[in-house]
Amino acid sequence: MLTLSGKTALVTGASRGLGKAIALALGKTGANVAVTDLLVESEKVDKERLAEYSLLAAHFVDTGNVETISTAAAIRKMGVNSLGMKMDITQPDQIQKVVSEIFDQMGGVDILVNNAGVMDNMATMEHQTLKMFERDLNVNLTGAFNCIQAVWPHMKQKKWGRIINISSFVGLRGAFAQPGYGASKAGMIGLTRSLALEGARHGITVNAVLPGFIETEAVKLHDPKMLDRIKERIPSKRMGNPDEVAPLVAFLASDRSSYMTGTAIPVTGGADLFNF
C-alpha cells in the first residue's frame, strides 16, 4: 500500500487546479502538507499591481477559486497536519521564511512539488517583450530552483528527499505564441535531470511530470471553440482531470519510486504523440 505517513510535503501553486489536487492526494496518502500559493483567501491585494505580475492571478482574486487556507483545512480533516501559507516563489527570503515555519511546525520538508507557474503570456514573437519573457523564466524556472535550493540541505542531511517538478509536454513539443512558457518548461526538464545526477548519491530523487491539456480553472478560461479544437486533436478526445495527474505525483513522492530519478513523464491522453 502506498503511504507517505511521517513525511512532510511542500506544494507550490496549490490554491486551485492541479496544485490543489496534488496537495489533497498527498494528504490522503498520509503526508503532512504545506499548501502554498501567491494568493490566500484572507489577504487583500492590489489587483492592478498583481495583474502586472500575472493576469491569471489577478483574475482569480475575486472568483472564489482561491482555496489555499481551505485546502489545508480539508487536509487536516484527513487526520494529518497541514498549513496554508502565502509564498511567492520568486522571493527566496519569503521561501526561506515559509520553510522555517514548516520546520517549526512539521519537522522539515521531505517532499517538494514545484507546481506554481504562469502561462498567461501569449503573443507571437514580434509582440513579445523582454520583460514578459524574463517574467516567465523567473516564475516557472527560477522559482522552482529557488524552492529546491531552500529544501535541498535538509534532504541531503536526512539522505532522503523527493522533488517533483510539474513541467509540461510543451517542454518537449513547443507552445505556439508562448516562447517563454515553452522555454521555461523545457528548462525544468533540464533542471530535473541535472539535479537528479547530483541528488542520487544522497537519496534524493528528482523527477518531472509533463501534463498535457488538463481541465483546470485556468484552462477553462480559453475560448470554448479553441478548447473543442484541442480536444479533437487529442487521441483520447478529451482533456485530462487534475485527479488523473495527482496520483502519479504521490507515487513519485513515495518509497515505491526509489529507483526512478531524472525522468520526465508525460500525462497527456496521447497529445504528445504524432497524429493527423
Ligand SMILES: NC(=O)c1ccc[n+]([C@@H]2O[C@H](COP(=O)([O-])OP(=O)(O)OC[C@H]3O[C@@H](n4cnc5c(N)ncnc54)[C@H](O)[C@@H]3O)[C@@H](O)[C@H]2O)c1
Given for the second form:
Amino acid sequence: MLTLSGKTALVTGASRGLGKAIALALGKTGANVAVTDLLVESEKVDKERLAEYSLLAAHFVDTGNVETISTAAAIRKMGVNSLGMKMDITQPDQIQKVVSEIFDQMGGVDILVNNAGVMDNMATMEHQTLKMFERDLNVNLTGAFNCIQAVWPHMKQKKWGRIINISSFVGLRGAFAQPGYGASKAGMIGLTRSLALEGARHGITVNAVLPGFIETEAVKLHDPKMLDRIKERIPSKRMGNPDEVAPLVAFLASDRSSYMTGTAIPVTGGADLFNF
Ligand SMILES: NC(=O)c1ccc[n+]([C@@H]2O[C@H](COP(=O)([O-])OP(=O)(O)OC[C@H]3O[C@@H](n4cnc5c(N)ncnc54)[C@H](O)[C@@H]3O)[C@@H](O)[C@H]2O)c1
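Got the form predicted alone; any chance of the form predicted together with the ligand too?
Expanding to the full complex; the earlier chain stays at the top.
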C-alpha cells in the first residue's frame, strides 16, 4: 500500500489544473498538503499588472477559475490537514513566510512539488522579447530553485525529503515558438539531476516528471483545430488528463521510490517517442 501518512507536502501552482490534481492525490494518499498559488480566491488583484505578467493568469481571474482555498478545504474533508495559501514562487521572502507557517501548523515540509509555471509566451523569435524570455526562466526555473532552497536545510536535517519537479517533455524535445518555456523546462531537468547528486547522501531524492499534452483548463483554451491536430499526432491519439500524472507524483513522494533519484520520467501517451 502506498501511503504518505505523517508527511507534509507543499504543492506550488495548485489553484487549478495539474497542481490541483496533484494536491488532491497527495491528500488522498494520506499527506497533509499546503495548496499554494500566485492566485487565491477573494484576493483583489491589479488586473492590468497581472495581465502584463501572464495573460493566462488574468484570464482565469476573470473567469473565477481560482480554487486554492477551496482545494485545501476539499483535502481537509479527506481527514488530513490542509492549508490554502498565496505564494508567488518568484518571491523568496513570500516563500519563506509560507514555509514558516507550514512548519507552525503542520510540522514541516517533507515533500515539495514544483508545479507552478507559465506557458503563455508563444511567439516566433523575431517577436520574442527579452522581458518575456526572462519571465519564463524566472518563474519556471528560478521559481523552482527558490522553493527548493527554502525547504532543503530542513529536509537535510531530517535526512528525508522528496522533491518532484514538474518539467515537460518539451524539455527534451523543444517547443516551437516557445524558446523560454522550452529552455526553462530543459533547465528543470538539469536542476533535478544536479540536486539529486547532492541530495542522495542526505536522504533527499529529486526527480522530474515530464508530462506530454495534458488536457487542463489552460490547454483547453487553445484553438480546437490545433488541439485536434495535436491529438492526431500523439501515438495514443488523445491527450492525457491530470489524474494520469498525479499518481506518479504520489509514488515519487513516497518511501516506495526510495532508490530513484535524478530521473526524468515522461508521461506522454507516447508523444515523446520518434513518430512518422
Ligand atoms: N498541461 C500540459 O499539457 C502540461 C504539459 C507539460 C508540463 N506542464 C506543466 O505542468 C504545470 C501545470 O500546468 P497546467 O496545465 O495545470 O497549467 P496552469 O496554467 O493551469 O497551472 C499553472 C499554475 O501555476 C500558477 N502560477 C503561475 N505563476 C506563478 C507564480 N509566479 N507563483 C506561483 N504560482 C504561479 C498559476 O496561477 C496556475 O495555477 C506547469 O508547470 C506546466 O508547464 C503542463
